[in-house]
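A single chain, nothing else alongside it, follows as structure tokens in the form predicted on its own.
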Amino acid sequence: MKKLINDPQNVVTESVEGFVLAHADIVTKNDDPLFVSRVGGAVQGKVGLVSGGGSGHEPLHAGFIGVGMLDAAVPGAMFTSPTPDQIAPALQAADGGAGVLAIVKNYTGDVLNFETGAELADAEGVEVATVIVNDDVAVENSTWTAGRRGVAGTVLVEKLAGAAAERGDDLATVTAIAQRVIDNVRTMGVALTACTVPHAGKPSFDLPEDEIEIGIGIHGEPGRHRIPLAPADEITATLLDAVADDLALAAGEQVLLLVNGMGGTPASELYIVYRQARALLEARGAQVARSLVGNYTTSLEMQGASVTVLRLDDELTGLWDAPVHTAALRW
């Protein structure tokens, strides 16, 4: 294992420390328990947004704290859910008096711990609503998951719900918009290589040089099947067709297309995937109205990518275009 780390047990705390130092104009951290929140504290009268999960998926989630997105994020250990005693104070820190929406990826540990954290925060007078992101079409009931996994579509939920909160919507409305995004977003990914969790010291799974894993999870969980390595256009078609079919896209619909890197894939390759995914969507009669390409929901240094499609309407498009200022997303 070759990594730019010190002690494997201190990777998360040292990484968060460096992140907060680098973006001190946007975020601040609480040390005990560990969570990251918007600098200046909760915005009074605004619905707060909180997300979190195991570390190793950066910039998700702390990279999306700031104007127009999250108010706090809770990092767990590598690929491990944060604990309720981290989550509850993060929910409290994000409460400006209008309630808090918790955006939770559908992994059993995250769901259970956020549920407990919300109960603890509620006991302190914080009104908490929760949505569960389950955009991965690859498999049902995989490792760590009951139902479909939450993956790169989480970024879109955080952006659009964050814009709704920023414009002054109440908790019920922000929650409904988040759920509308979840209902209309689908993702599927591919792994070319495994990743290595620092405290494990070895790759999370074995993948021969001439094979790829279709439908991989962001923790290295198994996907739909393994196939021989193929040209990028063929791999992209496998991902995009599964996503578009599950979404039941109709000709004439407008969509947002996200091609997300898993951490070890160069931008040049992600744009090759985007090129083909867009062509396939247009061949179906869909209009790609908005795009995003880059590393947004990663799996450490895994080589691979995921394709996410969100069905848009006028309101969602406007929320996407609304100003955002975070470490990892801004316009």
Second form
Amino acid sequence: MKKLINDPQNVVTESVEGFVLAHADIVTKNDDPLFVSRVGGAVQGKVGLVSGGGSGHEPLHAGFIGVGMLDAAVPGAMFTSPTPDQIAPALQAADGGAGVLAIVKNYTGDVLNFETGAELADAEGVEVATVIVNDDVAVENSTWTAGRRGVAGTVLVEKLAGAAAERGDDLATVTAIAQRVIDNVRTMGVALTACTVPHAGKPSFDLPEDEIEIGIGIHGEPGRHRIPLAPADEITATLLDAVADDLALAAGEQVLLLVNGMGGTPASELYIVYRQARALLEARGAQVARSLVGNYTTSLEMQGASVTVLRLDDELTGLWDAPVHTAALRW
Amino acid sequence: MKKLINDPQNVVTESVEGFVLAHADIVTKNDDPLFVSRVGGAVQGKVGLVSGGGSGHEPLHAGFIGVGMLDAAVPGAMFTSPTPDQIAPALQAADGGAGVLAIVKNYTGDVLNFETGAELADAEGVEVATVIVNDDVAVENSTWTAGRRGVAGTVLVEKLAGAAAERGDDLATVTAIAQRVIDNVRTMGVALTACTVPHAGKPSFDLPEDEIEIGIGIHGEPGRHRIPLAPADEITATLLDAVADDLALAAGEQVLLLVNGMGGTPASELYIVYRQARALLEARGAQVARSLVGNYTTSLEMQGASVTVLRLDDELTGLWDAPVHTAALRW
Amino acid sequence: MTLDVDWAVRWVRASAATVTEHREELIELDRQIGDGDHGENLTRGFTAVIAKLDALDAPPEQVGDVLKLVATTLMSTVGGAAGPLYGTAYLRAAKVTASAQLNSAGVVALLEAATEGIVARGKARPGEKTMVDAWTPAVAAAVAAADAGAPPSEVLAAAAAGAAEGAQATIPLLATKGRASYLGERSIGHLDPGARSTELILAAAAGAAVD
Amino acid sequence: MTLDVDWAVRWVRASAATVTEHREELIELDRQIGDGDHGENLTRGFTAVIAKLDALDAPPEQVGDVLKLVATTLMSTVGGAAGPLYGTAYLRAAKVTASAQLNSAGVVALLEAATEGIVARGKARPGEKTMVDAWTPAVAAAVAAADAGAPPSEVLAAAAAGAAEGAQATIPLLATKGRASYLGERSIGHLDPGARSTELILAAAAGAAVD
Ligand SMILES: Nc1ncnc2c1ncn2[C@@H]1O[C@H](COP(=O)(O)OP(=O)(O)O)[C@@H](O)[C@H]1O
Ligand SMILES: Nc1ncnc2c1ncn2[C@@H]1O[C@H](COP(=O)(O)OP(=O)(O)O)[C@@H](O)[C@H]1O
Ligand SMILES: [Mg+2]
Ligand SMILES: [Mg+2]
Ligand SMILES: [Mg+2]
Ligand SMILES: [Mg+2]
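Can you switch from the form predicted on its own and show the form predicted in complex with the partner chain instead?
All chains and molecules follow, beginning with the one already shown.
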């Protein structure tokens, strides 16, 4: 295992420490329990936004704290959801008196820990609403299982709900916006290589040199199936078609296209994927009105990418264009 | 070789195509010869800024086209400098009547091709000044060799000279600012893994599982020497000390600290490096006044990082804070 | 024969030891059908439990006190799915063991409460390839042993054996809960890590009762 | 015996063929002490040269016309260090071969001009582990052969042999120019890719003269 780390046990604390030092104009941290929040504290009268989950997906979530997006983020251990005693004070720290929306990715651990965290915060007088992001179309038969995972679409939920909160929407409205995004966003990913969790010390799965995993999550889990390595255009078609079909995308619709790198993919490759995904969307008659290409929801150093499509309406487009000032997303 | 590409011969054109589609609000491209420039063309009366070099270092350089930074960028083949017939029209496209500054990284190929490109543009009536970026302290005895390489410090040259041009400085002044940045910026890098150039099909060097390369460039060249894998804090100290010593950094000075990922490094690791580099700078009595952490000058999917320190003065700090609106850097 | 607070402390220490000892095995099982953190998570959690136990001013008085300490510590240090699930299990178990001594019926009640807690939180039924598939046969075996008049130590031994069998029986199952469910058919042929850790913890309980 | 424009065309076609054939070898040499693109760059460049040659309305009239076409095409398609260096070499060579026929002195002049062009652009002296270390002995050998009264084909054969020797002799050298210089001591023990491609191209020139 080759990593720029010190003791594997300290990866999360040291990296959060570096992050907060580098972005001291935007974020601050609480140490015990660990969470990161906006410098200056909760914005009075504004609905607070909190997300969190296992670490290893950077810049998710702490990279999205700041004006127009999150108020606090709760980093768990590597690929391990945070605990209620971290989540509850983060929810409190984000509360400016207008309640807090918790944005939770759909994993048993995240859901359960946020459930308890919300209960604890509620006991302290914080009004908490929760949305569960589940954009990963790779999970089939989701009604009979733990359900779809929350993956890169989470970034869009955080941005759009964040913009709604920033313009002064109340908790019910912000929650409804977040849910509308969730209902209209789908993602599917591919891995060319596995990733190595520091404490595990070896790759999350073994993949022959000529095979790739289709339908991976963001925790180094193996995907739904394995196929021979193929040209980027073919792989992209597999991902995009699954996403667009599931979304029942119709001609004439406007979409946001997010091509997300898993952490170890060169930018040049992400743009090759983007080029083809966009061409396929346009061939379906959809219009790519907004785009985002880069590493936003990663799996450590995994090589691979995911394709996310969000169906836009005028309000969502406006919320997307609203100013955002975070470490990882800024305009 | 596992890559999200189609024909290896088309990597550059397809990825530039995707890039321009994704950022059509900022950039446009010319196809034959290939170069990328600001949408809307040269800004009349403003000094133009052009850079370029081999591809595979994305977001360098096209990702830095836009208000406050470059006017045009010339992508060569993978790790191969572009040709004069691409460079000359890019220089012309960037000329708003106030002349153009070419920012060239110090590689024989880049220097020679830009030389000819500038001559050709000059013949068309474009006033061209050139600066050569050579921030890589890993190259020793540089007076007897091809000299120091230009690496991640290039981004800082482009940002600061770009801000100077944007505020209306003339060609001589913008050139002087660029040169002042070059004189005060140093970088050193480490690779944990090699990278694979698409047309080569195999890693740029072979590195055992327990060794790393210190003093690498950005073209997948092997480094100056190989050492056993060590904790991040130790590796960072090696890089930072070389940089700070070469810069003859004195207590009380203000610096900008850039921790740059080589393309395949998780953000969490970059922040661990940042944390230690910052601590070491502070231990030297320097003050880290500005910071940048992320993938800015990459070597495809190489895992590793470089540490860059720029000595700041009030003017440079002001230029750093000036607005910038590019695909990869924006505030 | 009854079990007292000393047994509970021995159980917790033995749990910490066995989980730490099997850390790599649990990581590897989870790596195959999950995200490779189960052994790390439980080791971190039980290490924290031992630290809390060692730092107590006064020794705990009742079995329930010990279990409550385990519950709150696991909840605040394990994270992931296992943290809340085991946390709730110990919390529910603590509630039904508010007496100084546990007889066989008390042991059965403890195991039943723990299992109910896991099911209440995680909503998994038997056969979904989760830790429930170890807890359920453990309870059934404990009930049978208690009904047959076995002493607490033998009830726990039966429970441990039931959990071991149940864990093995997860191998051919298709996962429909937890992270392994994302793998669909590919989850078949692997031992569920949470079922395996349940087996280890219940073996520790039985071992602590014969010490 | 003299060489004419047909020889020049044969030379260029043979150069394209040999560079393409040795593409992987040149990439591998450059991978070891550079950035692994030399074979790719030259193949791209010479492929473009052939395309341009094939697309000409009228066949080129003089040796110099052919060399000039090579020069401008390599400059605009090769990039890297080799593009301007080879480009300038052919450009300078073209300037001194503005006659229909080349005798032995003409061949020497061609080689000298090419080498001077490379040195003028790249500023490398012999012994710095670059293509100059193949061109310089090639010129020396050509001069010696011409002085001894050899016909053009033998002058070229001598040049090719000199280049081959010079290329081999780069192996023990420490690089102080070009990308390999960044490696310091680690550049020792490797054949310089540009010296090797020079050897191939001059062998092609000699081969084209005996066809
Ligand atoms: N809904 C559930 N009900 C019961 N047990 C579950 C459920 N989901 C997961 N588990 C158990 O949790 C184990 C995984 O725990 P762990 O790896 O620590 O958490 P995570 O899956 O969040 O990484 C699984 O092996 C399974 O036994
Ligand atoms: N200054 C120089 N003078 C002469 N030849 C040089 C010089 N620098 C580099 N070369 C030659 O160029 C070759 C490398 O060419 P190439 O790989 O195509 O370009 P790059 O180094 O830009 O990738 C080297 O092997 C060397 O022979
Ligand atoms: Mg986990
Ligand atoms: Mg090159
Ligand atoms: Mg797990
Ligand atoms: Mg090269």
